[in-house]
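One chain comes next, on its own, written as structure tokens: the form predicted alone.
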Amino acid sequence: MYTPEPKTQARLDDLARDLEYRAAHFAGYPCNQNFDYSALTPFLQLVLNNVGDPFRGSNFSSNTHEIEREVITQFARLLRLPEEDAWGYVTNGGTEGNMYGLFLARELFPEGVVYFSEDTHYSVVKIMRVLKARSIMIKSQPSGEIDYEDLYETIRINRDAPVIFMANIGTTMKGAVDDIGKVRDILKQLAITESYIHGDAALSGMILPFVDEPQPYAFDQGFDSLSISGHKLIGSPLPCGVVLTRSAYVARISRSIEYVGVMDTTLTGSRNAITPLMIWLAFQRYGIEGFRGLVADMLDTARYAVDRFNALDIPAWRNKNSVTVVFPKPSPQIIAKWQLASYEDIAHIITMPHVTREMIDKIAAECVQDERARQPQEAR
């Protein structure tokens, strides 16, 4: 067993103390800190690699493909995709999942135009550059949901090209969900016969399956591929996610790699073999009803946050089925202390399981004090 030298250990101890403090003031980003993967410690002593397609064999057999397939099957059930038609893999996060879905769409429709709203995650603009795909940004409504009138007119002008639509299932800053029922109606009205819809469901993909009146989020409602993060609602010390699509689409990009004996169907070659274990273990821990309870508690906390802020005359709001609580941007000091995400004149709290009502009370009180301090002396 390796024992670090005192200087090295001191450096690690200092870093751990700093990060533990920051973890206690972590309210603005959608990462669940309430997890326990200590049962997986023995696997950290092994060389594991999920290279290649998890549904095919590999010469590199030190992998967790079997567990990964179970994870994909679980998500196929949640997202209402028939298991015999389902294909997917565990990614290193939402950006890779979005890139994979849009890559498939580009391969199916090389002349297609990608449409996405101005509230779409920043990574999509980068993905468009990497794929060299033609794209058009559409205006958003104040809620963060896409502007359907602008979408209609823009598609109408470019109706000679296949439509690739990038749907937000919970926008980054406001938690808004694009209604693909309305998008599909637009495609029907304009007689668009070639289309592909990918959904970025990084956070809300693990919320909407567990609420009574969800917005459209599933394959049976018209999606062709979906990306969900694992380090967000599920919780993980390592960034990860899942991308899910139909196996028939994947056949278009598949090729055989002889020296490792795999089918190359993923974006990366070597892939993390620990994160599938983490997602799998979380489902073993919570089960469907456990996640349902977790989501209900998060939504209750979000309602409390809106009420608490408003009671203190801080205008706060959230979208339907969203745990993202939006309010006016506070001082840089408050943003830094509580690791709040901010954009232009707004900021948000995301009521992940570790975000308590006590934390919300403290943030709200500090925002009130901050506002008073910023007022001119004669106005007090």
Ligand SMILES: Cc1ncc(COP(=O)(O)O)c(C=O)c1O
The other form holds:
Amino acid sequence: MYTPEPKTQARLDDLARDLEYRAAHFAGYPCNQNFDYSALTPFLQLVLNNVGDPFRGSNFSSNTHEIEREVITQFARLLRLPEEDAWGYVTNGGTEGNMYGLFLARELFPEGVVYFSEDTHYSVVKIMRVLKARSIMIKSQPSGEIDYEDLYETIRINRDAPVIFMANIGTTMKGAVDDIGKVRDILKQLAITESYIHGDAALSGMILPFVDEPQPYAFDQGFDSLSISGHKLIGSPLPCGVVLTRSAYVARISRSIEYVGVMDTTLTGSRNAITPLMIWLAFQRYGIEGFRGLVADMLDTARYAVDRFNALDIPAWRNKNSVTVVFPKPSPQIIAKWQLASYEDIAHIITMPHVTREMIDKIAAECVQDERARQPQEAR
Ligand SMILES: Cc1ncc(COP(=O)(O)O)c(C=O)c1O
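Could the form predicted in complex with the ligand be shown next, to go alongside the form predicted alone?
What follows is the entire complex, opening with the chain shown before.
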């Protein structure tokens, strides 16, 4: 056992205290802080690596592939992808999942044009550069959902190219969902025969399966791949996510690697073996009904937040089935104190399970004070 020098331990203690203070004021990013993975402590003493395809063998057998496969099967059920067609792996997060889906799409349709809305996560523009894929950004509606007229017109002008559509299943700033039912209607109207739909379901991929009237989120509604975050709604101290797709697509890109005896179907080589355990353990803890309850509580808190802000004349709002509460951007002090995400003239709170009504009351009251302080004397 290693005991750090007092000086080293003091550094760690200071850092932990600072991060614990920050955790108590964490209201703007969609990371569930209510988790307990202490049952996994023994695994931190081992060299583990999930290199390679979790569904194929590996010479590097100190891995958690078996658990990773169970995680993928769990998500396949949740996202209505027949188990026998399902393939996926535990990623480093939403960006990797999006890159994987769009990489597959580009491999299937090298001449394809990628369409995504201006509310899409910033990673997608970067992914387009990495993949050197042709892409067109489409206008958004004020709600953050894609503008279907602009999409129709833009695809119409480029009708000769296959369509790769990057759907937002919960945009980063406004929690808006692009309706792929409408997108598929557009493809039909324009007689597009070659298309691929990837869904960035970073947060809402763990919300929509648990609500009564979800917007389309599942494979049987037309998705070809989906990326979901693990460190967002499920909650994890290490960034992670899952990407799911159809195994037939993956066969197009797989290569056998003798050195580690694996099929090279994932984006990175060495992969985290602990995060699959975390996602798996969270599903053991909550089960489907537990997640349904968690989501219902989060939506209740979001409803409460909108009402509370509106009662104080702050025009807060949220999209259907969203836990992202949008309101006018407050002062930099409030943004910094509560770690609120902001963009142009808006900010948001995301009502993750650790965000309490008391926290919302405090933020709303501080926004009111802040607004008063900003008004000129005579207007008060
Ligand atoms: C909608 C959406 N997609 C993708 C991402 C990227 O996820 P990550 O930071 O895990 O790569 C985010 C992150 O906030 C997001 O909100």
